[in-house]
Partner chain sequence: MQIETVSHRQDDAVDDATPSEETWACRILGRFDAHESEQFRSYFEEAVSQGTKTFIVDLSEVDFVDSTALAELVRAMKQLRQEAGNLILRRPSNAVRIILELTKLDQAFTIEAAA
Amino acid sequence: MTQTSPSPVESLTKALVDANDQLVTLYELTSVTMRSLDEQETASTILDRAAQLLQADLRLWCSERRSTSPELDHTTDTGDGHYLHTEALSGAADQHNADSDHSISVKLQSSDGRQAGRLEAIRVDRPFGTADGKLLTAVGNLVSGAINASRLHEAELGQAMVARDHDTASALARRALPTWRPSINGLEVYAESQPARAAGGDLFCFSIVDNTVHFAVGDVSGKGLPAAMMMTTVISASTAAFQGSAHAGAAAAMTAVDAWVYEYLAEAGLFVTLVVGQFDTITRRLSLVNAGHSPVLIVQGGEVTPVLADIAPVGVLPVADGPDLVAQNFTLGEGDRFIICSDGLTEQENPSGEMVGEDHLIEAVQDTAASAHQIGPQILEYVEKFADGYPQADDRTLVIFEFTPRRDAS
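For the sequence I just pasted, show me its structure by itself in the form predicted in complex with the partner chain.
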């Protein structure tokens, strides 16, 4: 049986059918790109369609693994610095050594312009032409776009998960700050903390044992979540010290806090400025130790006296290695106040680069006509207005203790 050459009409008809098939395939090719955000699935689908279009076998390599997670990674290490990502093979190409006319490839680019991989086409029955090269480039761009979109989506998912974990940790840290304030005959307490970020390192905590209010107010160096995590440790240590040293005095409480947190702080390269003290509401005696905190003020009869630090901040040098701690003692009367701020209040800047400073704070706390619960919000509001939109750079904390007339039982 002899084989006859196709007639010109048959050849023309075949060419028209092939061209029509290619148009249909091209349409399908442009429709598959974003049906899935899984890059392996999308790339496979594109390569299947492109293989029909080019009538060739296709292989796609990437320059990095699909994912560090084994269950998500379907790439194969080819040992030449690339990973075989996916392929669309008829099997014919495997049986031939394709020469330069029968093999063409294009480079793939990542979204930042780096080479992200390579796409190769192999055809054994006829050589590639110029149009095939352009078509492969178009397919390569399509694959690059799909992979970049998928990876961007994956990165955003990852960032969202980290942000969610950060928010959760910040919320947990914020909960370490007490929502209650000491309510005890003869004493009014205002306490507020405004972190500069989702969570901060400023702290206050209280405990009431008999008629004595124990307190700690401090500021962990640094900002954000690391400071907040350390803040929760200092609150735990202070609360434990209040219970364990309830009758041993403020110096013993500070020593106990230091013993608890020193190693944690030293390891993290942080310190905490901290005031630990106690008020006896019967004798109106205030006893405290100041570890590097400022400003701390006592207002008696309108006169403002700064309470200077006794020792360096906790975490700098072990208290046990220094001289014996001795608490500062004050006897306060009705209307007298004790104020502890964090530097985030006084160092708040405005757009001109000016800082709040202590003058307004001192003026406000000397106002005997207003109560602690009136003065506190006014000071915070003043700082916010002073900032005039300039970002809050540090946590702001304000604690005011005010001795009020006792309601003695008759």
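Next block: the form predicted alone, after the form predicted in complex with the partner chain:
No partners, no molecules, just the chain.
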């Protein structure tokens, strides 16, 4: 029987049918990318169907993931990568010396246009044509998109886990701030801290030994979780210093705190402004050391006196290398107050760029008619109203000690 060549119409019809089959297959391949976010599974499924469509062996080479970016990284053919998938129909992929007409490849790109790998097709029974190259390019684009989506999804999951861990650590750091306030005859204490973020670096802590209230109030440089974690270290050091230096005075307590935290702060590139002191409610004596903290105010009869710093913030210079510390001492009467603020109050801006400043703060603390528990919220409310909707940029912490009449023991 004589075999006749197909007519032009038959050839055209076959070409149209083949093209339609390719379009249908490509449509099916696009749906594959929506079914799974697993990189290996998605690529394997796409290449399995593409290999059948091209009647060729396919080999996919991908760059390795990098922890620094969710994108696929730039690499050359000899760079750091791996063969993610090989779909072999005839073993042609193992033939490294295939004729150029029987081997084609396309580069894979990440979403920002960088090379992310290579998709190869090898066929030994017949050469590849222009249409095959276009089809392989379309398959390569599908694979690139699927892998990018998978890796971006994986990165987002990782970021979500980091965010969850961050929230947990932030919550633990916030719990380092005491929920109790000293309750002792002759003294009223107000303390409140409002972090600008989920976690802040402002701190306060207390301890009572006999009739003396020991305290530390400070502000760790920086913001966020690093400052919050260092804040917990300073609180631990202060609490230990209160117990170990209970009868040695405020200077000894500050020296002990510095010895505990200086290396931690220096290695982290941080410092903390800190006021360490004690009240003797019998003698009405206030003793303190101020390591670079401001504003610190004493209010007596409506007159406000700033308490200046004695030394640099903790973490700047080791206390042990300097002269012996000498505490500042004050004797306070009934109704007198000792107020420690963080700079998140004085440096709060309003929409016009004006800051609260110490002058406005002094006006807010001069109300002698209100008790410590009344004037504390008033001061914070004053700052909030001054901000007039402008966002809080730094932690706000306010601690107020007020001497009150002593109740008779009877």
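C-alpha atoms forming the largest set that superposes within 1.5 Å between two forms make up the rigid core. What you are looking at is a predicted structure, and each value in this text was computed from that prediction instead of being measured. Numbering follows the first chain given and starts at 1.
So with the rigid core superposed, the C-alpha of Gly389 shifts by how many Å between these two forms?
Displacement of the alpha carbon, after core fit: 2.9 Å.
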